[in-house]
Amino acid sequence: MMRPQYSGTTDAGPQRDAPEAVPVLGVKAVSKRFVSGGMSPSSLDVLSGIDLDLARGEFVSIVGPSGCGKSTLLNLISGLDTDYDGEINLNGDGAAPRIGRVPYMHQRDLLLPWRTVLDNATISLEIRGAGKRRAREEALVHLDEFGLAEFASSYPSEISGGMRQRVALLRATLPGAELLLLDEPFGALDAITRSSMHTWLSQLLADSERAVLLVTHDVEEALLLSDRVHVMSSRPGRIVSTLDVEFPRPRDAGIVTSPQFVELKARLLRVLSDSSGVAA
């Protein structure tokens, strides 16, 4: 399935009077500065003038050098941090509540060891007010598509790292929000498990209308999963380049050996090297 491709311009054409679709996420001129107090106050500019949009059904990645503010940006979008300059809009609404409303999955699965797979998956629904019985009923419907049906009664210590990340992803997606934030979700997995998770996630989201924003250090991961990849500079982080990934989704892992993919990966690595000042 081919996803809508990003374009920096809009063709007015005969459709000029048709209203443009409002992005699920709109980030406009967002900047962030950390200020420390004490006897010698200091400040650190982390983000500078970030602009990006996500349309419904898009998968967009952000790559950049360590410390450039990628995770800070996700904290702002999720509402965990509200001290910033600029605008963050959900469906065009800058006043829409984001804390607890924008699912956010981290590198660590953060599963509760005393709860089963099923009961870990229901936490997000319980937080939003669903009773335990109704939350379990809703989670059970999705266990099979996440490959977790036979592990519903297992505890986190009894399942693999890949399975734990599937539980964490199910927990994040159950509330049905239109936007999902992923911060290095597979970074702690071994290469084989990570590759299988890429294939599984790509297939899972192929026909989804959910917009996904992924932060990753893995260039190949970004190209395998995304419709578009933003490259951030060293601190203060700015978006210095954007690459469209025009391969149809879902993508098989075998695509990484194709000449077109290899060329695109080389381009992205060159841009990333230029943005960080480190030789590739």
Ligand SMILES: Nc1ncnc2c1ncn2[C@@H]1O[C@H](COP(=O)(O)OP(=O)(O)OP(=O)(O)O)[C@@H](O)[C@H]1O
The other form holds:
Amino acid sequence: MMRPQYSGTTDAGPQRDAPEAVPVLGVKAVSKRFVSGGMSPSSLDVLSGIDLDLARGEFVSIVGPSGCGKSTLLNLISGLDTDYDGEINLNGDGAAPRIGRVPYMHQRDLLLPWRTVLDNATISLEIRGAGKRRAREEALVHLDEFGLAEFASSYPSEISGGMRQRVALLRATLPGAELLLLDEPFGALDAITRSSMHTWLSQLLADSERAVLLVTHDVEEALLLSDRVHVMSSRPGRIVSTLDVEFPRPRDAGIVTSPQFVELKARLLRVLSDSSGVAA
Amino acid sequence: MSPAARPAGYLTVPLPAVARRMLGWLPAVVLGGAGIGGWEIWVRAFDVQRWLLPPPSVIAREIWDSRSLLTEHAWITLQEILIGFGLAAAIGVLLAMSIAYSRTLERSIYPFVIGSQMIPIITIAPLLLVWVGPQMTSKIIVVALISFFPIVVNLVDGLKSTDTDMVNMFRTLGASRWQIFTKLQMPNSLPYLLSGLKIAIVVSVIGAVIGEWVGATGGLGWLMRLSAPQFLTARVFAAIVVLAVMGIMLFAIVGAVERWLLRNYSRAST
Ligand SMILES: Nc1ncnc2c1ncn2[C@@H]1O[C@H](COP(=O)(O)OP(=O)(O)OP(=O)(O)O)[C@@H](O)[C@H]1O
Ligand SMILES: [Mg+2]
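Let me have the form predicted together with the named molecule next, following on from the form predicted on its own.
Following is the full complex, with the preceding chain placed first.
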């Protein structure tokens, strides 16, 4: 169970079932161009006609070469950047500002060094007006499933990189929302820690209603965690291919050696190298 | 990591922490001792006049003989420093917060903050005497006037040095401008504030002495000013020694507060 009792304004809750037709996230024909002014104005087309849907509880990944605009897309969806062409709908609503409603986890853990693990997690509740004590009680409930129970009063500098990422994820998910954005959340971790994080995250999300959009360079990570993988081309980023991953979730790390998985991975790598023009 | 947790090398003799820290001051003690010794020998060997340059032994004697006089005036100076510094800290923090929070306020306030430092203290101090009288108030104003500046400049830099990714993280969590300011920018700027305070406490000491030099009814600066024309050079040096010890102790106190406040500010996380 990932959804805590204390919930933000956007949490519809499982009881108010939206009609099947309305996706949690609907991205339609989104394009983005960076224009830099100054002496010699120039523009850079970064995203071109992105279409993307996420239904409740779905896990979708985007893989693509570096610089193709993946983070840019997440910035648009989260509402950090509001300047784009096309349509982005949250629960069918494209007009309301999205900033502050879509939890977004960055590749860097961005923990506050002066706060303990527990207080780093509760900052998201404090921002929503929960009292410090109330917020702590709320977060304490989840420390165990995040494997952080013993480290509640440790400081970020005293815990491992994997643990720091889990604190960042707990912080992002505590207020409860139907959508979660992950931008290469495990990119800075070593292979062994990353693999254990995959297993853990997979378990954590198993019976969650939350839709997750993950951006990654790691093809195996995408296949291991997702229901669907979109491949983006190099700049300007377009979705050039989509793969459905049929294995039931949560998945065990062991499946990466199964023939079906290996075949899927080979296909994905092929598409990726075709789209980025670089030999895999 | 506590020093005890560090594995000791084969030849390391484990020393108690206090002893080890004191050993660290050894070079300073040796250098100071050599300087004082050389001075003493020089003055005696060349028979320098006492009123021109008294040897350290005479100064030490003077410190002991006029201890009650020195204490009395040191107390006056210390009060001026502490009140002026406290005032500077309060005003400095408020100004820095205003400057960092609002561009309009930055544009309207910052030029005057910088301009205030162009006022030659030597010319304003006598005027202050005329305006507020020869008591402590004029010295407190001088102290505050020169020590608020490093506080403002450092704190403004600290408040503005927040990581953009951190700010964006706060925004995605729904934080308001004010929440970003109080929960991110302010704690983030604490190391900068403390650097500013360390500079400010040192210039406070100088400020108090300048203020007293120009005109006062007491204080170490006033004592020096009074003793010099009477060729009580040993007393001038005695006052300087007391002032230096006081300044170093004040700096050490701010340093200790800094270490305590920043004990969890390690930058090891990404
Ligand atoms: N604010 C900006 N102004 C101008 N150009 C930008 C800006 N932000 C990003 N870009 C450019 O847009 C392109 C896409 O950047 P983005 O960070 O989205 O890539 P990415 O797919 O996330 O790459 P990576 O996998 O390396 O994180 C890059 O070429 C980058 O230089
Ligand atoms: Mg990126």
